[in-house]
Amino acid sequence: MPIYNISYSTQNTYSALSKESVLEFLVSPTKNDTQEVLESSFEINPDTPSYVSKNVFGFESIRFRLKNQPEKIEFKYNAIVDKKEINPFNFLPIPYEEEMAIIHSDSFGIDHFPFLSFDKYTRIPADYSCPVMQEGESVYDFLKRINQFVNTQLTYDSSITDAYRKLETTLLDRKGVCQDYAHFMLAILRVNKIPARYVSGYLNQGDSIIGAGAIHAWVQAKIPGVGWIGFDPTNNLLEDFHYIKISHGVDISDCPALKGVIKGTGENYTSYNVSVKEQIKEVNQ
């Protein structure tokens, strides 16, 4: 299993200092089935007191405040993560005439209606002709069609910094980063009642890989009878064990990386930097 030494840092600089502050981190790796925090620490600079709190999906973020606050604050994050080695292509998916059932019955669509909601980042515009699953399409082979769809659409951008830039706005543009290719294609599956929901996490880094030098957005869709399988349209690939999870939500508000609420005036600059490495594991013959 591969064991990845992750770390995250930012450091805020201010043009005015200000009265007070409370910024909220959402950057620790969560634990679920395919995944393991072996180790997890934080700095903060000034040291002051913080705490962990969960939000409403249940992932746990560092908040602390700050009173007069200094003209830079420094966050440093470490974790040592295990990951399985999943294959995302082992499964058996259940017969087309049941996948279509279960979508369009009311009881699925109330269980999973956050992931199939609409807002200013999700929202297809009117005049734009939204792909549909064709007739004998399975989920899986139609999510495989949009994710390749959604990566041949857009122009990956680096100097665009707008994380919470419209759907209509991109689709105007046809660029974007990981965060628009992921609202692009949560919008087409929700417009085709498949519940998607929105992912931030951490990317293994490689040379052909797009997102991996920063907190990396992705897409998780519900395949019925299967469960949930993420996506990655930014590099049209498949969630594996090289994507370490973070949080999910209905769209980018529900996972930012930093977020507060300063109480002064003038300007807050902000620069991070995240590093992924895997750990070489030592053969003793």
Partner chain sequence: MQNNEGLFNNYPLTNNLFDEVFSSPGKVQDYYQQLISNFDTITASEYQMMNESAKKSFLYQGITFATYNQNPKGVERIFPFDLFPRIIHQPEWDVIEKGLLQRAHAINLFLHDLYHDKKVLKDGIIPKELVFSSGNMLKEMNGFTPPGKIYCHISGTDLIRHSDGNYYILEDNVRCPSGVSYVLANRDAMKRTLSRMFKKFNVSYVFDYPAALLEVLQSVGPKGVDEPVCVVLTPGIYNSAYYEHSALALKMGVELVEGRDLFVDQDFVYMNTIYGPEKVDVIYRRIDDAFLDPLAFRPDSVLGVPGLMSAYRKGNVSLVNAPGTGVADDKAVYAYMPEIIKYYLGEDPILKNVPTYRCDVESDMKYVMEHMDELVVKPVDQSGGYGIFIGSQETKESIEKEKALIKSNPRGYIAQPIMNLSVHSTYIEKTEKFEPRHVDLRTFTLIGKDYEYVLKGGLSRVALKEGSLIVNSSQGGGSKDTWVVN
Given for the second form:
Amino acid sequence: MPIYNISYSTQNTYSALSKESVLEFLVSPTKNDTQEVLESSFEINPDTPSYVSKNVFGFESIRFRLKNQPEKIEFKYNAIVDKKEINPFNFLPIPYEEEMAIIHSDSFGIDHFPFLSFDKYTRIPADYSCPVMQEGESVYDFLKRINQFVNTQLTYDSSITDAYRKLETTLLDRKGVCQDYAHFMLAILRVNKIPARYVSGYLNQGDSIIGAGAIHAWVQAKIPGVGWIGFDPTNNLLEDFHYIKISHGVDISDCPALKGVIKGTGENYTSYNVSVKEQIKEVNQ
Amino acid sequence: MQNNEGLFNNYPLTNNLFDEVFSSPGKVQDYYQQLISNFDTITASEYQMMNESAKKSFLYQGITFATYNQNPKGVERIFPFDLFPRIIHQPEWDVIEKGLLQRAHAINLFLHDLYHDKKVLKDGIIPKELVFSSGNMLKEMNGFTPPGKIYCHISGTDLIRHSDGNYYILEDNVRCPSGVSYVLANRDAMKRTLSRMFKKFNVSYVFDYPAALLEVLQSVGPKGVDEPVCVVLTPGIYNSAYYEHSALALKMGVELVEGRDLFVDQDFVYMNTIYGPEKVDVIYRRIDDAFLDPLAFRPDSVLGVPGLMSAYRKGNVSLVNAPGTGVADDKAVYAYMPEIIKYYLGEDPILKNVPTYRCDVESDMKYVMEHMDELVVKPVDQSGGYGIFIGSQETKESIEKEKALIKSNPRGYIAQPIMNLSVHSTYIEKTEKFEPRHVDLRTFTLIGKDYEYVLKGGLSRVALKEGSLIVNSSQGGGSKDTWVVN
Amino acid sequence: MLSRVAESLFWMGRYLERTEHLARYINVEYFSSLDGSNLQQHDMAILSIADMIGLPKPDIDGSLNEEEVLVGAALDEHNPVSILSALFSARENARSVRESISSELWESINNLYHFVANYPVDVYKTRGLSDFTNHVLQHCSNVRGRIEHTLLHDVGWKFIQLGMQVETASQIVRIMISKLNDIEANRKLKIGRSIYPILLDCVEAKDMCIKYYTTAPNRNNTMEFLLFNPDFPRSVSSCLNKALTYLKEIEPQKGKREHRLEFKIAKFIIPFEYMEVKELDNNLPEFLEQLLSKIYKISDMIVEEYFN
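Alright, leaving the form predicted on its own aside, put up the form predicted together with the partner chain.
Below is the entire complex, every chain and molecule, led by the chain shown above.
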């Protein structure tokens, strides 16, 4: 059971004074069957009253309001998370015919609104031939295939700074960062009627894994009879105990680490830093 | 009619159209008899004077179009108003009223179902794609129940009268329907200008609308709040409906706020007052869903209040109408409204729909393609009369163009037979005579917790251009006072 | 009361008052100078109007275009201090608080606006100056009546009054400064005698001033009357005292005395209250400039306290 020390910090610099602004941070790991938050704290500089609110999918964000904004705002968040070493892929799939019957049933599609819908992040351009499930291919096999497919179709390009790129743009230059990989995979899965959601979170840094040092993004798909299972197309990996989830949503617009509403003119520059470190657990029982 | 100077002299009758005033040349429909004989004693010049003075009163009250954007200090236009009222006979009105309430209740049940169990989709009453692809179904409302399960507190349903003499529902408006302030202002101007005539008729009053609206707002306050603080939220003085927002706030005696007056803390909404923050419980919002909360919807909205949706979902503030009601007044969903009423209430619709062809249904599409010249084609996601295509008035080339447009996006269009909107005698300034013009009727229905109300009459909208069927004020329409008369 | 509403009411009051002062100023200046013994006096009046509305001073030899100045002062929508612009602002503020004021008040303001906005420029230029300004003044007193008689005399009303008093005080001081400048610039003409009655007319104070002193207006009594007379409602001291009273009534009586706005403002203007004209005589222009900036500061303090 690894224990992680997680820290997220950001500095916002403004070129002009704004009258009022509201900032929202969605950076706290969520509690679920596989992870537990042992401790957490945050700090705002200059000190500002804040509150915790739940978003539409029930994930907690930290919000605060600034009047006559200072030139610089710092936000630091720390948490200690206990992650269970459960292997989510140790499951028995239901028979193929049953699986297909569920996938193509109306009620499955209706119940999973809005994780089957398309918007600018997840709409496949008309001229792109989208991969489809093969006859006899199980949902799980298809998911693994697409995870790898998306991974090979795009080239990782850390110079992309726009977190809100349309899928259309990604497919034009075949480059992207984790959001783009995730959106591409979401799009293919939804075309194939597999409910799929966007996930934001922290990734325990390994040497060759992309996504450390920033908030990472991956995909969770609903396998009939099993549940939501996670895939990381950026790294062609399956979601295991290295992945610490913050939130999920329909796409990036539900899950950005920072949302800001600023009344006033002027530019705004944000820098941030993320670190995830595994604690060497003291054994003193 | 003997008077040669009479305003109704040489009144032209059009074949095939239902004239609400004249059944045939010189023959007046029964319940207009008295009105006509009163109007017939007025000379053209007297009438013109009355018309001018009514117009002035609108100008002075500031009931004007905002043409501000182009020319802030420019000449202001008033919403054209016709002094000759439309009469609806009480027995007819009773049916309309019942039909409107039936529809409003069905729409609320429909919305609650869509945002919870979605049985209507699972039972195959409406294709799920129709709802999910509309873009009007808000995930932010999924699983959330507003106070009293009411989504649509205010509906502005548009009716027309067909050549068969029956009323039909043309369109549901359940987002932020506007126009009610004109009903109140029109009545005011009428009473001042034609006071003597009112004495002879038993005209149902309309002044109780603001009180009824306030009752609705107060009935849906958050749990545990006995005397909710209600406000009207406006985009500001440059919005074309600003007059209405301020008039309703004034007549209800509540604050008229702009987004910048409000803020959210700990999921509660407050307004900035001179003595500090004051909590707000119910917001009658006159801004669109997309602009309500920049944290939840359009991040570039400067009209809204950051954090409002979380406060709403937590039940700390009520929004009227609820967000996400647009899924119910989508023109493609409209076509299913008879089935929806039947499904939830087990009743037949009291007011009929205009027959509607859905271009995403194959057989309907085929019919539409073959009968373009007899149909009116409407985009499903536009309001205000924009994008309406009337086949009979178009050239072959433009019909072909429209066909291609429909084929490229079948879900985006519906088609209806050209309904002969009834015509009504309307004073035309240019000819200084009364002439028939097409009219429709916007009605206003309110639903609160254990409370319902229909404004008696409504706004009769007139297409002032000869032969035109488009009554929207943004496209050169005017209005008439509407009398429900015993 | 919403801060935004209070702010709009305050500015509505200021702009309405400004409209009235401007109209009266044009009227008095123009007509009083027509029969002067010296033609220069009429030029001076036009110059003075130009100065009031912020037109640049012409070169010493350059003459002003009279029509241009008169139109600029009244009907020029591009000139931010014309009657039309002041009225436009008053109306926009009223419109944004339409639900907080009576229909009667709104209609009278709206009516006045339409009267000005639709006044034919040609008529104004050739023969309508008197008709125009008199009508504006009549409309203004109508508006004033509606403020008095159709509103609750509550906090919102007090903000309107506050705006009006602050604006009146500043306008009186501005007019005084302008007139002293005129006298200074035209020493040779010895126009002082005719100027003081005009100055008093600009604030409708002449009759009462003569009645009070039973002597013709001169520098001393005119200044004293307009600055300090406690019983004349349009003296600077009356205006500021009324403003203070309203502020006191608006403020919740809690917290430390010295933190209250009324206290801060009172302290700020108190030396003025107990001055005499003879103390000022040597540096009257300087004193008036300081007084004007103090009045502006008071407005800023109100904005800071209640509207931000």
